[in-house]
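Only one chain is included here, represented as structure tokens and corresponding to the form predicted alone.
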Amino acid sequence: MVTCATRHYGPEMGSSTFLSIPIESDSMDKNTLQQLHAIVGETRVLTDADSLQSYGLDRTTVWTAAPCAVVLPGSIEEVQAIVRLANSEDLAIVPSGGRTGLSGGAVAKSGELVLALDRMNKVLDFNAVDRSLTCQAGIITQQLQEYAEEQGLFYPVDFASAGSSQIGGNIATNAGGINVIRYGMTRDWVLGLKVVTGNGDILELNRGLIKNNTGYDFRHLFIGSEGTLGIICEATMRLAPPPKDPAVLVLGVSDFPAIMDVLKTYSGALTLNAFEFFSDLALDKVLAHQPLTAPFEQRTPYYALLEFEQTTPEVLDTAMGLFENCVAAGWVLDGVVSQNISQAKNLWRLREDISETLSFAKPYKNDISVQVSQMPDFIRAVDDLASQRYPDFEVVWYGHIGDGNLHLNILKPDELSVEEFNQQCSSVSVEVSELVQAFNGSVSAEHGIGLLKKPYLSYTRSETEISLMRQMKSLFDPKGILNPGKLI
């Protein structure tokens, strides 16, 4: 017997209950599986335990995978047929990309059907004049980047999981990453989308246009919607000229407020591709698990990582002059600049390998943002709170300082179970969220809401906004079959 999930609405819009209902294999369940086989083929409907486990979770560790099956469509027409079948059978669907999310957005824990886009991974068109490409949603982010590079162009949205995340998931969560200070979020690079809505309609949105002033731009509703309004199947992405001879500079900084002085100094004189930071404890964790060395002999409380283009020989001279000014001011204690591509990659790994390194400690993650100007006061307030509430826990800071995005990671002590640890951290997350609200920030800067952040959404969004979000969900997905229980 396979458990499938149905959706039942209460008396008020949005007051829904998600139920896991066992369906006998000789009745509806058998019929549903036969219809799925007819749509995609028998080998592309998976029900074995390993597949259910693999496809049923993202990178969160809070929930247990429990989908009823996994279906692997190969075209937008097959996706449409699956969604229409799900509507007729009251079957809940969890859209699944690379499953690299950290908020439980791709978790199937209650008998849902996982719709995985792995087979839809092709580049469909490239336009050199428009500097754009059209691809299926299942293409790996790194593959899109490499394709752009082969054409002499650049796809700038980049992050640690680019080698396994899919572009559809990036769009559904409006992924950010390390280059936001220069290039913006995923939203800024989406020229068009093809989606299948929750009631099975195919929408072609914006058609790759730069200018299209014809009313509501539904494209932007689906960007960041976490698979709750429709399933993104194809995307037309804008590309950019590649950066010229990028250099990476790592600076040892005396304290966090000094990082802001360094940011102001460098951003006022150079065009920065990235401005990242990490704590000495974060560096310790990376060096303990990766074959890397410290950037310089002196250890400092914080580190800033900057990337900039050497468009002229004078740019590096300017960067070194700014370095000397920062040292003279007492903000910077030491520094190193890359001399070649290999060194640049290794310096980047000091920052990019943090998330993977910390995964061994099953961290409780807070992905939060405030205005850049408020970061020193905000991080001081959160540090004070963390020291009071987590006196015996290791607290690791890193993030995208140039765009106001902080990653606060609480590491699980060995003596605590995951359940006990998450319970302690979630209770303090309310206080962290209250601080975020007081600073007019966001409880999720780039990882989305999913299941994990849903209890804290009201600290960033008003009751009116959440009500409108529910109404939007009802409009595009009237039966509530798409990613139920996520976001709202």
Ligand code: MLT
The other form holds:
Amino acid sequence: MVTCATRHYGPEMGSSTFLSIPIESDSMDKNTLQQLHAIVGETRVLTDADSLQSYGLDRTTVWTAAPCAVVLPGSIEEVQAIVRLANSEDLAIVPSGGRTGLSGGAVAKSGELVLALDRMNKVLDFNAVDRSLTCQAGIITQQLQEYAEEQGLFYPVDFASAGSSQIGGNIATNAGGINVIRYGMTRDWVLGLKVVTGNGDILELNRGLIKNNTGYDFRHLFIGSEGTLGIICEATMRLAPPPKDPAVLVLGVSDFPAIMDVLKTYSGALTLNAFEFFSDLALDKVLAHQPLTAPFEQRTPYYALLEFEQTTPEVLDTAMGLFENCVAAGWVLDGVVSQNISQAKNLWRLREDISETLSFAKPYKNDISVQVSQMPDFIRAVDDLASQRYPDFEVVWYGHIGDGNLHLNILKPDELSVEEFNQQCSSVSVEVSELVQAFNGSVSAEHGIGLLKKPYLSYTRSETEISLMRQMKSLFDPKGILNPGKLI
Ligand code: MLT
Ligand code: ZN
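Please give the corresponding structure for the form predicted together with ligand MLT, as opposed to the form predicted alone shown earlier.
In what comes next, the whole complex appears, and the chain from above leads the way.
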């Protein structure tokens, strides 16, 4: 596979290099550029330095952007024509959504053509009877949520970057977020997809049906495939009835095991929309950078954030009764419950703003999961490992503990360069991955594999599985033009 002109491949993760080495950007050859102009129009092919920089990176901080051009198609037919051109010219394509990913899945570091779905951002159809919405892949997640709300419905997949991520990227990475405990992952909301495969075929997958047992469900193969099999162009999404009067409860918790006791107590008695946690260090960082106040006067080692629907007035009484039981058991030291939507939003920000707040410190991110039942032992083991192997680094804990997903962020000290820091952290990653494997867990719970987690894929997937993935890739993308080097 060649990219636009001469290839300049950057360092591969998984080898000993983990460095941010600037890569010279290739310019696209004139003939290919003219053909692209003919497909989308001249103004829809960007080659200026700013566009190459911003479209060439996601939210990872490891690589240097070096695409040869950015193309902005306006229809599935244009996407198909670009993919066909890429096949004939042997041109690598990086599909691009909101580029909010944290694993390098949308990074173009080797002279690829970035195919950005920004212009394909329309709602195409809404059906109240089916409670479904068909949209183009470039619609911003929050716009889809707002559209659903205007129809009296609810799109429940939500996360801090919903304001800039696109639904196509959510589907390509099977995004999770804060409501998974109640509503599942993006996969659970996709009724149908229209994709252009790496071969240039248009596939219409599942056509919005709830029941359709007619053989292999390719829709699910494309969900989470990180742009390696095809380009998601349209999606039909299922919508839910809106939650009734959600309340947010933040509890100050004494230690890690107590968080699990609190989870057991609340999930046994209430239907929870979310059960998140964060450490006091995470709160410290958020309060230092955001105009927010601590949930209560007395700081505690950890915090659990719960959301539940107040379907009846008794629900709040139940929640308060459980709070008293948790205090009596010594698990919970303090607590606060939202009285209105604005308080609920502010409490959520204490958790949701962590990721963006930490980004200033170029953190080394872990996104790992085990079965919820394994969490207490797993957390103990990860905590031991982190304190032994990161004695001099600040380790910030937070995550979606209700669904077994921990985010462990190691902050870069000012005196270390990004390269030195990443090098040191990546050596610990092998040990973290071994631990994850020993617990039958996942090295990437919700951020995907991309470039960043590729060296660790084999700790969660067998060699046979990885080989089948490669065969699958060669079926849908025989020339390997789509997102080369990502995932497998
Ligand atoms: C989150 O849970 O805040 C997101 O997955 C982002 C992150 O892990 O930093
Ligand atoms: Zn997360």
